[in-house]
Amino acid sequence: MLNAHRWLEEIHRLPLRDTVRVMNVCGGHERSITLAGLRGALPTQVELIPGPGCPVCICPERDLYQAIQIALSEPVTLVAFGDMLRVPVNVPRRETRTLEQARSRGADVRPIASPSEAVTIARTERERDVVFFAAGFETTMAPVAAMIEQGLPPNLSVLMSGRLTWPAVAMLLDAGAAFDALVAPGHVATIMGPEQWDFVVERHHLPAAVAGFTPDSLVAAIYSVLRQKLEGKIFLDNCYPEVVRAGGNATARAMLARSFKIVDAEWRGVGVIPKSGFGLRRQYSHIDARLRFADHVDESRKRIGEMPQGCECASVVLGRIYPDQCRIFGTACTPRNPVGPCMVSDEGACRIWWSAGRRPTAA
């Protein structure tokens, strides 16, 4: 396989005429794209647009007000990946805006990296009533599946906010969105297979290719996607073959489909994605903190569940716009102090470019 230098050499040979704009998906792809620097290298023709990868930036009001009032208001420990700690919902400053204030009131939350330290908690901790806000794609969901199947101890339940990847790129693609090829997520693909994805080619006639996370693999995506544009010959390539294969990773998707049942889901501004969810099966109502905790869902958080004012994290999860031309970014929205949750997470869009160095341009 030629490494990334080559690979950008063969892309500027390609007779590019018209601009390519080319959806990469995942936020660990925009990460490895915009650290590498790969913008400036390609072809002023191609255009590489952040996609709805990140589930921190995509995850709910209303789970994450749930997760927070659970904090506040039980005798409970209450566990997340780090990111979903300082993802703010909408109310008032003076009021509890994030998992990681609700910490600093007195809650008991505390930042996990994998499922497995959940269980660790919940059984050194026996006489204390521990809860696992999950969120997080097929990837995450995964271990989580996995977890749930070992058998989780008494005092561990679940509060499910677990999404699929693809939905929302069929959803933008079912609604015009405007780019002309896709680089989809390896390591969803090597969960799913990479099959998932053959709707964009059969569907919609778009060029596609499954990528990793290095700029060997991503460059090889790119040409491709460029290549099938240019020669009309549409299909689904995959450029992450050491790792991607047909048919993806059978235990881990019967763990998913055995754990989970799919269902609609909402996702924070853009609204609800038909199938695009996982939701405990019946026979796992006991473990479900949903359920369990039902007197702190507040339903009128589906209505209020826009970003906050003068955010544009929706637009920038959809594709619409670049971070850097959020009205707020970098000036009112920095990684100390976020105001959208594109700007909290490591695989945020607003987040990576600010790490990158962007900045907002002068007026």
Given for the second form:
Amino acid sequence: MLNAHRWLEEIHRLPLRDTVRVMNVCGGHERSITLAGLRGALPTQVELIPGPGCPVCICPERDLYQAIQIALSEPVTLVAFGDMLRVPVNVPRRETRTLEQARSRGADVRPIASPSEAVTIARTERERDVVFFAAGFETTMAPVAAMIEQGLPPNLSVLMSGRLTWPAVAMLLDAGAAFDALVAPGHVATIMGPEQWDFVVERHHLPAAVAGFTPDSLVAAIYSVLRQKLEGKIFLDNCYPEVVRAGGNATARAMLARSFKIVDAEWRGVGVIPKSGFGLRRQYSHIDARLRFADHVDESRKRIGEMPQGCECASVVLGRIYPDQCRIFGTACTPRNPVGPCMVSDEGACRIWWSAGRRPTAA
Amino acid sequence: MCLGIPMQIKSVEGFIARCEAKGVERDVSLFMLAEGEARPGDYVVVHVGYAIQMITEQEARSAWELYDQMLSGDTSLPKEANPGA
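The structure above corresponds to the form predicted alone; please provide the structure of the form predicted together with the partner chain.
Entire complex below, previous chain first.
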């Protein structure tokens, strides 16, 4: 395989004339692209657009509110992937806005790095109910399905908030999205198979390539989609063959199918995207935290389901603006005092751009 | 959140493998791989404590080399990488 430098040379040899907008839908891709400085190394005609690739960023505000309220009002331990703890919901400042604040106000909220930690905590503290707030894309929901299939202790329940990646891309394309090619997410394709992205090529006639997380693989994928576009011969390329195989991980996919049904689901700041969420199948209703605990949805809240006030995360997530085009990027919103989820999560484009030294563009 | 790290399997007990990468050891679930697919000495890509796929030793090593470069701060591609600049 050629390395990134050689692929870049090949890209610079391509007779590009018009601008080509290449979207990625994976926070890991965006991090590699930004840290490696790929944007500066590519011809000016190539735009790399971060799209909906951060599950924390689009985690429904309602679900987060529900998790915070369960943690505050029920005698439970609430566990969640660490990124979720600092994401704010839309409530007045005097109220509890994040899981982290809930913890500082006495709730037992713990960050975990693996679903198996949720099981360990529940087994260790048998007298206490443990709620796993499970947000993530396919790559993360497959381990959640594996956890469920192995059997949960009776005191462990799951607050589901998992999402599928491709329906958001389909929605963008159906709406006439402003991109010309797609770099598809490598570890989602590792689980689900690259075929999930065939629709980009077959239905929308856009070049697409699955990429891994090294600059080598990413630049190879960018070269592939540019060349496909120039030559007019489009197909779904696989630039991460080390782990992305036809059909994906069949064992993991079978577990996903046995544990979850696919449901219409809300994306924060975006709205409901058809068939884009994982919901527990009926046989697992006994582990559904939504059924085990009271429903804390308060429809009278202001900006319910929306991104925080003043924050343009929704436009960032949908690839309509770059992070530094948000009015509050790097001024009112920084990693130390994040306003929107894209500045909270390590997968959020705003956080990644800030970490790489991007600062507000001069007005 | 979808980050995967290549690790080498040191030992296997049931569905749990003791895995190592860069001197760090972790327990990793093999439950999402086909039964008997992963053995001690093999390399796997690990996400949130679960092996999501097998990977060859060479691929694991080259991935680690590149991650090392990225983590060491030697992240940006050198100027000469951009022939158009």
